[in-house]
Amino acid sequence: MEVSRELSDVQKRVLELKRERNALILAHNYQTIDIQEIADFVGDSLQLARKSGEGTGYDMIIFAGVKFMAEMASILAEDIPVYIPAPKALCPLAAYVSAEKIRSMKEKYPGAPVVLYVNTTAEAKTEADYICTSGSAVEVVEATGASTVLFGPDANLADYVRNKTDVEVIDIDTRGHCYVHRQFDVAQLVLLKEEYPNAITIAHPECDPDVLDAADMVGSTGMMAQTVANSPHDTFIIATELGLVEQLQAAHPEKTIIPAYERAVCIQMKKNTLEGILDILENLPPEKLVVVPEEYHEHIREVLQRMSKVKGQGSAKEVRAHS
């Protein structure tokens, strides 16, 4: 995303210290625009984790996202310290699946591979056979070659995969959901489509099934960004968190980007602030350093590598911030 407006004093100070600290700043698509503007890369959780793994040459990484994302970044960054501006920024969806719950399901369904959505804690990932993103879930499940898989934590994503494959997809927790994507209402979406009849509607697969049925396309945030950038259409209705909607509108001022719901905000994502990033650069607070038990690292790297061989992955966008 090209930065066209004048940067604030805090943004300028962050960029100055970023250079002095030789820091890499990564921001999730759902971060506020002021954070996206000073980030080196903006993308989804897995894309940014991979950028962490490519961070050789930097002395530190700042990851503006929720904790499970920063955990992956820390594992892949190896010897480079990873900091998170808001250590208490947790993903409620990730809380539905624990390592203990997965072990219990394995006992009920012996031999069924465990496919975990990337939105899970590092501890839960130690019980996974495969990890997927929203954009690769169908391909990853099919790549297992199994007739039955255990899947979690998002029940809507599991349902989407179930409808797209011949695999028996068993929910690790049928209650698992993203509260942001559950806010989208099919009636509101239909009204917007009537108001903007030429618009292309894109919904995230964490949305409820009736919303997905009403959408023209279903895909990850990376797919949404690529579609808006490459499509000849000039109007889009986007059913995902507002951070991406704001990003797309800023990146494509010649196009009209309409939120499917104007209050679709992830409170946890928004715990990250410019001031929190500045605090890391100024003080290196130890409580903001991401620490993942060493015994988790090898297995999580292995399942991430396994997923990387499966198609369906996007690539992070480079952000040409003022420097």
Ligand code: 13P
Contents of the next structure:
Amino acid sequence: MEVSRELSDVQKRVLELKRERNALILAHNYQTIDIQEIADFVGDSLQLARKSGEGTGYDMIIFAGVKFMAEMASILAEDIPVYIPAPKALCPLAAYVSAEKIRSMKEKYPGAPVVLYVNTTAEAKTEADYICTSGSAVEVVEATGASTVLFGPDANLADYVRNKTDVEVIDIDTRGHCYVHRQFDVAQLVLLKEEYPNAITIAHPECDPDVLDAADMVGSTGMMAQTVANSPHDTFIIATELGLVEQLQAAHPEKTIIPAYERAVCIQMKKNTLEGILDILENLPPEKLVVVPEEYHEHIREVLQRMSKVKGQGSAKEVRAHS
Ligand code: 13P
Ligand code: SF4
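Structure of the form predicted in complex with this ligand (previous: the form predicted on its own):
Now the full complex is given, and it begins with the chain already shown.
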């Protein structure tokens, strides 16, 4: 994202230390703008996973996002240490699918490959045959070549994939949902569409099916950012977390970006702060170093590499404020 305003003293200090430490800063689209402005790359989970794997040449990576994303970065970055500003930033969606639950579903549906949404714990990922993100779920499920797959933990994403493919998609747990995306309400969205008849509505696939039906487009946060940047339209209703809405409005002041719900905030994502990033650069606190048990690495790296073979949506944006 282009940064037009003067950077704060803390941001300047972060950039100074970032250069001294030869650190790469990756930030998810839901991070606050002050973090997005000092990041090297801002993107969705698939884009940031790819950037972590390409991070050779850096001495450390700071990942501003939720823990499962930083864990994925740590596995893909191999020998480069990965730090997370808020080690307690846990995605509650991940809690719906445990390794034990997957094993019991495998017994019930022998032979059906397990496709896990990346929003899962590292332990659960050891039971996955494939891992996908919102930007790659449809392609990954198709790439399995199977007629039936076990999918989790997000039941709305499973439903979206089910409607886009001929594959039978079985929920590992039908209760799995994201509390942020469940807040979008179709009645409220219809009213907004009436108020802005020329707006293009883009919704994240974690939203409820009726919200997705009412949207013009469905996609990952990276796909939303690319669509707004490249579209000739000037008004967009965005059904995802507010960090992306703020980013889009700041990046495209000439366009009107309307949040589909003004309180759609992921409190876990927002546990990361600029001060938390500065603390890493100043002190390298051991509790902020991301550690994935060694015995999980090989399997997770293998399934992540399988995902990286599919194209997926979008590409991570490079922040030009300090390059
Ligand atoms: P994206 O991969 O689309 O950024 O989604 C991540 C996420 O956690 C959505 O809630
Ligand atoms: Fe998890 Fe939802 Fe937050 Fe994404 S927005 S990190 S799925 S709680």
